[in-house]
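Here you get one chain, nothing else, as structure tokens; it is the form predicted alone.
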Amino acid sequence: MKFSQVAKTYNEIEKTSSLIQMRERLALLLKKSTPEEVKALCYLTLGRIAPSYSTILLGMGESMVAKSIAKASGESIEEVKRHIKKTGDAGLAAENLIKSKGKLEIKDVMGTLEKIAKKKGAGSVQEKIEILADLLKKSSGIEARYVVRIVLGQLRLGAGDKTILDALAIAYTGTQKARQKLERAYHIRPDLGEIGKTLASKGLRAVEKIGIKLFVPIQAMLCQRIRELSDVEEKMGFPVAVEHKYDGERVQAHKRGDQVRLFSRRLDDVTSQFPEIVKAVKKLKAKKCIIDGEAIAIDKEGNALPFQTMMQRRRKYEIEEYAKKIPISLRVFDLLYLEGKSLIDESYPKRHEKLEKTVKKSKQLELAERIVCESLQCIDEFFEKMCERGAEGIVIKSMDPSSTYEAGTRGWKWIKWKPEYMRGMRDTFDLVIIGAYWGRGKRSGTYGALLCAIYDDKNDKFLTFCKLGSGFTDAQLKELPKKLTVHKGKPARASVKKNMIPDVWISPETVIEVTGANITKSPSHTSGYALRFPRFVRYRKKKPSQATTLEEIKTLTQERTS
């Protein structure tokens, strides 16, 4: 296929914001691809070139990026960056200063940038702007303006995974519902790449039967919220188990042999982080297995710190170091595969009598704390002793026969209950930044208030929830705007009321959690609610389809339709 197929075709979505019409514009491209360029697809429409938890990186940046666009138009890089001012947009440089007919195939963009990814070490710098321009070079102007997006991680389509799964199940199966079973391949191995070409080759059923594979991180079970402990019965019965429920950061390990490699709950490889962890889990006696658990600071004790301690790790250099000031320990609550055979469709209760059996207590390296309990007194009880010991909660979990591990789903399987969830006290909640609104007098030249939303799961859409100008340091108020990423123009999923248009759209990519008093109805905000008196608290390293969802806020409100 011609790359100027796909231009044209990101050009028309990038002028709508109709997510049917994107997704029904990515389905006509798609069917029309061998399977190979639908892997290219799936993962160029996402502004990548491999899988999310890949580590390959383009690493251009848009200094690189403009003499490339220099070399391949024959401008000056004053020139090109003259341009890149005045249009906000590198892409656009391209595009004005590139003149060429273009005769690129999908093949060849994809085959330049693995190979631009390729390049390291000295001398790779240059190399990167030769190979780049020549792309340039053969590019139309329109071409151009994608190819650089893509280079620089800018893409501002606004499609997400699941926009990507519709448009696939739409496709090859001639309706949306086909989506619940590509979404569940998608939560088990998570590389629509994969996905993509697996189902335009072999079918839906190929696809069904998509499974663990190691070394590719399955995307985390995630728990569910209520308004009032006593809903656990409802929502469970008993007996469950209760979890003490640190507060660090989600690690999921996958060992074969002495290869060892841990994956973070965005899927990031975080392997050279936490080199201790590493450590430990190759010495278990499984040849192959991958757990899943909560990495958190700890005291010569073995007590566990702050969740600020813990972000002190997340660090490129001096991590030896590092790591003898604050040491990490995984506290392992699941079991997800064992000797060649995925675990994730038994129940809870046999998951963890396995895990039992695979992991022995060391200081970087033990079961997560829990109890099983009969009774609501049980877990008030346990939830107590938690609270005193300074820990972030409990997480309830079903031992019912049905209890399998839900890949990437927030189901009733598994409860969070945290101190603030109790009557009298602020409730928090992961919010998405969307947009942002200039500030003035003291905020003058940064954002005075941010535009946030929780997101809808069903329609896979950004909903705003609230306007957030409170909770933020001098410092962090001075760093947003080189740490949100502007998008041009509305993004397709977010959906804004007039009211509520912000002065700077934000590609929906950041996670913040945020504190509240309470909830209340909004005609205001497409979600139908709002929080009040919001407070920043921290960034969270969440995807933001991890966000607060709509169907948790009905929950919270009483409203939770079945």
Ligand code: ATP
Contents of the next structure:
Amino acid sequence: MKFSQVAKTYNEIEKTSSLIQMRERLALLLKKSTPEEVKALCYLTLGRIAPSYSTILLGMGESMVAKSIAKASGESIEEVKRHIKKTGDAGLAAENLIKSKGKLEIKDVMGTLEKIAKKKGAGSVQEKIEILADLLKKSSGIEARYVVRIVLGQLRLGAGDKTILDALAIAYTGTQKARQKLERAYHIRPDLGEIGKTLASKGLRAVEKIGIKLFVPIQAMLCQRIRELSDVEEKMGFPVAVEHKYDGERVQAHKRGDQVRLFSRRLDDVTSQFPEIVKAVKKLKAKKCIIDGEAIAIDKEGNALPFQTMMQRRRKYEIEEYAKKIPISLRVFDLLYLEGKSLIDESYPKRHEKLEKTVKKSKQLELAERIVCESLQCIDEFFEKMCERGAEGIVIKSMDPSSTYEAGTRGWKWIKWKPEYMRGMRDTFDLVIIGAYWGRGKRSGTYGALLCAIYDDKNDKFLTFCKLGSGFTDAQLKELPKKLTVHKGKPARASVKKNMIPDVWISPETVIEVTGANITKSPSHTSGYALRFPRFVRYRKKKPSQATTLEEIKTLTQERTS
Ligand code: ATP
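Right, the form predicted alone is done; let's see the coordinates for the form predicted together with ligand ATP.
Let's see the whole complex now, leading with the same chain.
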């Protein structure tokens, strides 16, 4: 397929704020493509050339790209930079300056970008510039716009993973209904390109068979919340397993022989951050396995230390030095794969039995502390004991035969319970920033308030939940306009009532933790709820699709619909 058709579709998508139109335009494009093109389009539409967990990077910044544009257009670098400054967008600058006819195919674009990513080491800067310049020489203006934006990681069409899954379902099954099946595969193997290609070449049945692949991270199973501890009985029944909720970083470890890779909850490869965990996992007797746990900082006696201590280990440099200063231990709570066999469809008790046999206790690798309870009193006692030790809370896990590992899902098989809930305080919420209002007086020149949203995962939309102006330090306030990416026009997945329209739309990319006094029903917000007296707590390293969901808010206000 010609890349000009892709560029035309992207241009249309950019102009619409309707999610339905966006899906349909994408579906049309995908339907006309070969399986290999579908694969490329799944990545390119998200502004990438590989799945999100991959470490493949193009490695080109704005000044390198400006040089490529100059070479391709015959203009001076100064002129190119002037255009970038004027438009505020290197993509538009390229479009204005590059005038060739354009006869690119999707495979030319993808192949060239892959070639750029492969260039490493001495001399690679110049090589990358030349390769991109060659591609731009063959691009039309509009094609150059999108090539440049993809290279710079600035595509931001507003299509999320779920929108692409919807478009794939529409293109290859005729309806959106199949999305659930595609999504299940995506939770186990979060590679949209692979799923798209399998669907286009072999059909839905083949997608349903997609299973775990070692060294491809599986999306983490998540917890629901309850209002009262006694709700456990209704949601799960007894017995249940109750585990210490450690406050650290979720880590999924994959092992094949001597090869070990670690992944974060965002699916980032964090292998190099935790050398001691890598070493401990290597020592496991199992030849092949995937274990799930929480990495925490520990003191000399092996006791858990607070999250803030653990955060100091999130670093690129001086890793060995910090590993000595702040040792880490992985508290393991699940086993997803063992010796070539997926365990995610087995019940939690069965998985745990195998886990106990797989993990031999050491300082760096230890099973999460847990107890099996037949009564609420037992849960409560364990909770008290954990709180005395400074735990963040407990996770209550169903032991029902149906307690499979629900990858990527916040279901009722795992429930979290924290001390805050007991004190009548609400838990915090993870919200997505979708808009901002300019400040006045002391806050002039920066934003005075942010429009924040929860995530409606059924419809892949961000629904407004509060206008937030408190809790920021002066320095945090000042950096907001720089930190948040302005979106030209309303982002496609943001749903907002008229009286809430912000001065500036923000790309729904940034997740923040917010506390509040209470939740009330609200006609002003598209979620139907408002968080009263919201206060900013901190930035979260989460994807927007991992923000607090509408379903969670409904649960908290006792209005679950399903
Ligand atoms: P929170 O901020 O409350 O941790 P969250 O949205 O990050 O919420 P949840 O799914 O609500 O995540 O809570 C589960 C998280 O708790 C897991 O992602 C994991 O990082 C952590 N955790 C700590 N101990 C356990 C445990 N024993 N079992 C499951 N998850 C645990």
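Just so we're clear, the structure is a prediction, and the values are computed from it rather than from any experiment. Between two forms, the rigid core is the largest collection of C-alphas that superpose within 1.5 Å. Residue numbers count along the first chain shown, from 1.
- For residue 408, the Cα coordinates differ by under 2 angstroms between the two forms after the core has been superposed.
- Relative to the superposed core, residue 436 undergoes a Cα shift of 2 Å or more between the two forms.
- Shown in the overlay between the two forms, fitted on the rigid core, is a CA shift at residue 447 of 2 Å or greater.
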